[in-house]
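Only one chain is shown below, in structure tokens, and it's the form predicted on its own.
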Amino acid sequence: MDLKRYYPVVVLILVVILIQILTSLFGITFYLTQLTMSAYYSLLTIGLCMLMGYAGQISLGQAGFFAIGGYTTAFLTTVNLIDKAEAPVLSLFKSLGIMVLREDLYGNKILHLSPWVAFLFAVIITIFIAFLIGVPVLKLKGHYLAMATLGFGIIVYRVVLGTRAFGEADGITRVPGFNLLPGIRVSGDFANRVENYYIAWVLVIIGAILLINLVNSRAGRALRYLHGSEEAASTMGVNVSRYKLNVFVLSAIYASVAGVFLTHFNAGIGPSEASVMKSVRYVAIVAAGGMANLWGTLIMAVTLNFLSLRGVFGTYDDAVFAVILIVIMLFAPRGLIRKGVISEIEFAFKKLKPGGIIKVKRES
């Protein structure tokens, strides 16, 4: 085993320890709040980097799947089932221990299924719907399957700022926190904020990993031949379909996954969380890191995503992740976390200027 591999991963732990210890020194651990939502954004992303680095697949239907895990375990974790304690699905659940009856903020008793349980099921969902869509969207290429998984998220979008059970254009809240373990719990309260964000960046670590050791598998290397061309590919024996299809899947559990943990953190989940500009935020942070760039992409997804999350960019926020995709597209398609970018940069202004392009084709 090549173990060189893991060096960046050590490095982020480093990094990541460092970070808590300084905010802690100094008196600002208020920026772990950010920090731990940014990493959870951070997954989806790098989830989203595998799928377009590598199987050469763009997806602006991410922010879809995010809503989906976040609003499957919201609902399920909030949803009063008092009512009907006694019906036998019920009555077996509470036998297995997989219910939990608790008072909310009023004295009200609220019975509702484990977080652990409505995690699953945000996961099985999200399989399924990824599946669902996966088969005969993922036959379209180009800009066909960017417009039809825009389209998939624009359905999710609507369907949750529509449906009176999901809170409609108010979205879930009083989500109740997610104990993952004795004494290890994911939820906003102030005095966990230092344990959050190391479960939160825990979970990246692992997220980082399974990508790091499916892209140096067999698989990875069938993945590589797949975006450079499935024709190729296909002639070497790869099975196409297949390969788009469950690296599909994956990135929607990632998605999925860093929204139902998310949602627990916040105690609440709204429909902006599905939005088309969450999903094109998505693409520009993964455009902006390398589409088969890893840590350049989740540089640029805390990078970007912190700074929004603290107001850096205000009302425009929406605006500066739209004008970083076109310009990146522009001037540095292949990312910025790289080397000779500077270079590549420079080619495309000269491009860019009158004359340009019959300059460049002179020189070459």
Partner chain sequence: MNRPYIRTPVLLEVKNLNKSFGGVHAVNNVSFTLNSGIIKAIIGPNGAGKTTLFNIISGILKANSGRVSFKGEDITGLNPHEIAERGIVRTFQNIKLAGHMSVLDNVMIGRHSKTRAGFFAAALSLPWTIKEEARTKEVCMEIMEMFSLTDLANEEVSNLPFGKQRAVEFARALAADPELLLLDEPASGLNIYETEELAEVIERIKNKGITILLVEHDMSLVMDISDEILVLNFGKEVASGLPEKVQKNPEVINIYLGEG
Contents of the next structure:
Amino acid sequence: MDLKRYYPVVVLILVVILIQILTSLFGITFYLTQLTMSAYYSLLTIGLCMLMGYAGQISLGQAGFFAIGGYTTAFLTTVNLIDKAEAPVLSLFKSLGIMVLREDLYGNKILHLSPWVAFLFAVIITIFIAFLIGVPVLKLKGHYLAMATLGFGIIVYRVVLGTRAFGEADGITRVPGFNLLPGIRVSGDFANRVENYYIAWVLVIIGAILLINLVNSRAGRALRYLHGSEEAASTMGVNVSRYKLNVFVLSAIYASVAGVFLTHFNAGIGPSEASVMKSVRYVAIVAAGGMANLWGTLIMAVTLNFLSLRGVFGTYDDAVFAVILIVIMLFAPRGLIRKGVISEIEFAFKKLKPGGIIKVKRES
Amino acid sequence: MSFEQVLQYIFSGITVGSIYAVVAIGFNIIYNSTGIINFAQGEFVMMGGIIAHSFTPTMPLFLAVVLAVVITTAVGSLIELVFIRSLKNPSVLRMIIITIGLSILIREIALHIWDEKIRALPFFTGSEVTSITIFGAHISPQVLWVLGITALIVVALQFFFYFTFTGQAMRACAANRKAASLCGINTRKMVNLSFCLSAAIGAVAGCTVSPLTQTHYAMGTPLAIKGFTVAILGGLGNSTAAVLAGLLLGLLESFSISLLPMAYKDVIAISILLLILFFRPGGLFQSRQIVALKSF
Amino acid sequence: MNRPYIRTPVLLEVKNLNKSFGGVHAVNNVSFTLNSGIIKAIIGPNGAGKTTLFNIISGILKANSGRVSFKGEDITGLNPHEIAERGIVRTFQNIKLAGHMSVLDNVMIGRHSKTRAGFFAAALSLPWTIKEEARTKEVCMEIMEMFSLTDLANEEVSNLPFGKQRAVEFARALAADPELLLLDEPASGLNIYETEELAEVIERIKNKGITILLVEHDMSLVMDISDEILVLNFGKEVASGLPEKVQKNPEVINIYLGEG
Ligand SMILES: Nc1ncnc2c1ncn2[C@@H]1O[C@H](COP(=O)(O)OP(=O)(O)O)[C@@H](O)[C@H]1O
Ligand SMILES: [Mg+2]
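Output block for the form predicted in complex with its partner chain, input the form predicted on its own:
Full assembly next; the chain just shown is listed first.
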């Protein structure tokens, strides 16, 4: 097997460790918090990269899946079942050891599902919804696919914003930490900062390895191929609709897992995580990373999210991502992270004189 | 529900419905001449209202509206010149992403110029308390303004496309750009004109509806998706059907409020969009085979 | 020219196939059988419905009525990938490749229906998938050698000249180990030398025991290599049978002279 494809993984691991050491040395570990959050957003983004970059299916609803994951786990680990503790189902759950009894800040007793169960539940719901939406949506192409996924995203946003149980505009807060393994806990506690940084990046690294394997396999080739020509792929034996559905569900799972972890890390989630702007932002990152370019996407995702979380863009946050979208698509539609990009941009600028009528390839 | 209430719902339904129709027509005009769905269509409506609003303190309302329409049209034209014209053979994906980027950029610029306050133009006649009574329902005269101006836009566009030389040239471009170009039609100019036209009618709609539904920097995206729903309902590219579809969606939304919480209003429109896309992508009114033919 | 052949079992049977687009009756009640191991040519003027017929057989289009059976099994209305899995593979009149991918990738996709690694196994990079992938590559490199594509293995397909792209399409089709190969105007866009090479390649493919259904405009090529001919005009069968017989059919002569 060609081991060269894993070199970037090694580099990534070294960089992750190096950054942690450097932040400790210079006493700036507070950066790790934003790097952890960026990692979770990156996880979502590389999933989208698989769907949009490699398989060529745009999704403007990725924030929707993130929110489905985050809200499911937030709801299940905060809704207090203490009054219904005697219900047979709950007794069963308790005897299975999948309930948690804890006290909140005011000493009230709270009984809820354990985060592990909530996590599994969130992923299952995500898979279910992704299938349900994916079957009809993926029959669509071009503008129709974009609008349909955008529509899905807005529905999720409206539902979380308008539903009491999801906290309406405030979202869900006081989400407990997630004891991943004994002694390993996903939470935003100050003491867990370094640990959480590593949890997040291990997750990203695992996610990235799975995707590199996929891209370089028979299945990945089929995905890339249907991007080029669905007709040719299908006549060579690729079950195009199933492949598209699989990669759609896969990207939804990445988004949902990111949502679950980040919600535990932040101890809450709000409706802005489901907003259209978030989905657009993820698309912008994949575009800037070079579409069918996993590492480019990852670099862009970490950089842009980190800068955004640090507040570098100030009130121009959304505008920055809009400008990125426009500029990349105008001058460097194949992304920024690759060889020869500088000369290409120069070339594009020289060419940029009025002329040439647009001819859009029409897809029905 | 009383008869008056039903009537009230109907009027509010056709008011928003006619705005959706105008947005849909804007989509159609650009789609027909370029094959692009301009995701920034809703922003034209926002710009109309918000620009006119900032002129009202210094000049008569009518003048403010005219100025707003002119400025929005210029922006539409500029968008075509700067962002669309230089592209040769862009993929659909690229076009989608660019117009989405533009939509957000315009929105963010609006946010920085005008902040996030909700504003409204003054009523064209009377004030918010003025009302006329039709069959027992109290209707703001502004509703009549909206309906009248929408009707005027539709009729004027029909006239333009069928009885003026330029309009016919645009139709020729829509049918077959290469052939039109060979016949000496300046297709580039026609594409630019299509952006101007849809920006202009968007801005007009944005001004007339502002006293009723108010203007907000972020109103564009929901409007765009509903306008798109309407365009699809009517069959992409078909503007006459879009009017019918717009009224239909407006009425549906208006009545849905009596059944579902207000917060879910958009959910209804978007669910309709999804259902139509899934089951009748050619629109409500036509068979699939006619879909390929384009007319305004 | 005279090419007597032994009767072999029927591989493909097309019965009363119909397809219309709006008012155009593109395929009008076409029936024929194809015996295994031979080359059958379908000829006819532009718009006769040849490509449409191929699209129906390969599952890209659904017929309005009629039946297609392959090795006795009814395959009418199956999806393209199901038909490919059964051993029917095609090339396209206007080449359909993934231009952004390498020559090797384009050929390797041909083996898709002969290999198994799915999403899970691939993402986990299970050992057997690695072996399978290596084997696929080996097979494809052999096939590419036959078309002198070896040196171009890592070249992006869109950078290749037209003739080479046709070769990639052929290699892709052969990688699938088809029983029946549908060739839609393989000589279009090729120069005289390339067309000569093509005739040789087709003969070689036939000698491997692959049955061929060939749509072609180049009459000399058709008369040279085909065992049977079916002539279509406006979607209807005009004549069929051995090349020499078809060649003398007055209606066929009329169509071809009328066209010229
Ligand atoms: N997808 C389609 N939609 C509409 N008409 C089509 C389509 N495909 C083919 N046709 C029409 O069917 C007829 C037969 O076309 P085709 O099968 O491509 O002919 P040939 O390959 O023999 O040149 C032509 O009149 C063509 O215009
Ligand atoms: Mg043909």
